[in-house]
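Starting off, we have a lone chain in the form predicted alone, written out as structure tokens.
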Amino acid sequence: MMMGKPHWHVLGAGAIGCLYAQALQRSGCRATLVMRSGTPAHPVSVIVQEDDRRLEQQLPTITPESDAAISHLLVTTKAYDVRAAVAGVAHLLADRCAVLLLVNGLGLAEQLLQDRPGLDVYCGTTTEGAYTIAAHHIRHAGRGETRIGQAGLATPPGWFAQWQRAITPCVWDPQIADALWSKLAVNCVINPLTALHRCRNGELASRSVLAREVDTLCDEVARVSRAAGYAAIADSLPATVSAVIAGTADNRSSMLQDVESGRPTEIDYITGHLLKVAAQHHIAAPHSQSLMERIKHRAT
């Protein structure tokens, strides 16, 4: 068993990879960014605002060109660059190198571990809310509970001590396919909704119309989470949807973001991935499907 404090490298120096980066520095564990390659590798200031505090903390920096040996490693880039990310940094992973996927969507810890086989992959949700204003520099706009877990595994690894030391709430769940699953289903029916007809989550509710869209293809996104296991998360699915709008309301989804900013979306890990499973269950799902060839082939 390892001793100390773990290193932590950060995969993705977006807005939650700075939060956490930020958070575990603070905690006393070391925390280093990983830049992309020809990146000056030099220190960075990392600002995060929250409310009326503005904390700022120096974090080391390293480019896949270095000679560092990651142990632990946290990704927090987009679904679609975290094959191609780890891929990039893969010559400096320590043996059973422990990998927590802290991103959108499902299916990247098989693919990550077909890829290769002796990393500890561990999954992570979570209901931070936090936004770039600018590089290294974000707005901690909600607190929101965090939640890690490895299929199989009852007792956490011995790192996760140190996260429930710099992430309030962190929570370990021996049920983390759960609860990734309901956060896939929420995201199935906000995302590709509100990216399509470019609008605050809030607006999913106000307006009748896509208030029925919201209808229709929850109990679509319902009817494949039962087939795949999920009845309870299936039952509750329409209420949760209605409270996460409700609650973010003024919201604009990552996918939404991801389409007013020319940039490709991940909704094939998310939508994408529930069509997968409705395959498997011989489910047909035609609204999922209709907004994912809208989405993929939108006007730019």
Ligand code: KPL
The other form holds:
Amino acid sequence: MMMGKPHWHVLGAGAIGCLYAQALQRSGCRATLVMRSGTPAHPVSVIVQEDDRRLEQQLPTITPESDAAISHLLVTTKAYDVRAAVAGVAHLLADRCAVLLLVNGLGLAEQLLQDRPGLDVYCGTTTEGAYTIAAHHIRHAGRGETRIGQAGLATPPGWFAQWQRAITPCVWDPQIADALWSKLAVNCVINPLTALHRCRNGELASRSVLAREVDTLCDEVARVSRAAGYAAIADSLPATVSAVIAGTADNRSSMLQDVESGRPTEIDYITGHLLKVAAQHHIAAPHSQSLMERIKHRAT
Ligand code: KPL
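Okay, that was the form predicted alone. Show me the form predicted in complex with the ligand next.
Okay, now the whole complex, with that chain kicking things off.
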């Protein structure tokens, strides 16, 4: 049982990091942003715009040089930054620090536990829609659901009640692996195709050439999903992907945004993870393999 309200440190002050940091602070928790090494550790003003409301909150910051003790760490960085970012604050982490990963892709919890077996790692996934307008200034564009869990943990830890007060709806999911795999499967279809064809999500349904690629890829991702033990997700994948495409038709996927801004992509943790699982089950996944190579070797 948790005594008092936990103090959350947030690593990754992008749109989702700012949204959750502000929500936690407004609910009565302490929330502190962890800035890059060498950044002046001044409080920053986090602005969240939703509908016609503008919520502004001063949040304290620390850098890895500080002597803070971190008991609860929320990680919302890009997938490829997680390992180094957590290593950068490792000396500040309490024994059995709770680390909640709200990042795209799979495989990172296992990596973190390999690096630091003492951590108490949780995983989450969210359909909240938020994008950055300027540094620490975001638009909360669409309300969604946040699911959090830890493999084998049926009941939530003490800190979770505060999350439910801060973020609605926020659900404890004893089957979090299913939710994470379902998101991975959708991202394996939508993200590389939109990034390669430089199109919005909706064009994957409205352009027949792309719709055929979606079908082929859904078949392949479903085969891997079934072999990995996610038969129900495999069966409903075409319908799930169609629904996400329709519901996010105007979106530029996160991978398309990464490509357009010349950033690295999260392909290693999305398609790359699928390919690792496919290899473990001796399943060929040539379309995913080819997409991954084309994304990695694309001309920028
Ligand atoms: O999760 C997404 C992403 O862009 O990473 C989808 C669901 C595809 C929405 O754009």
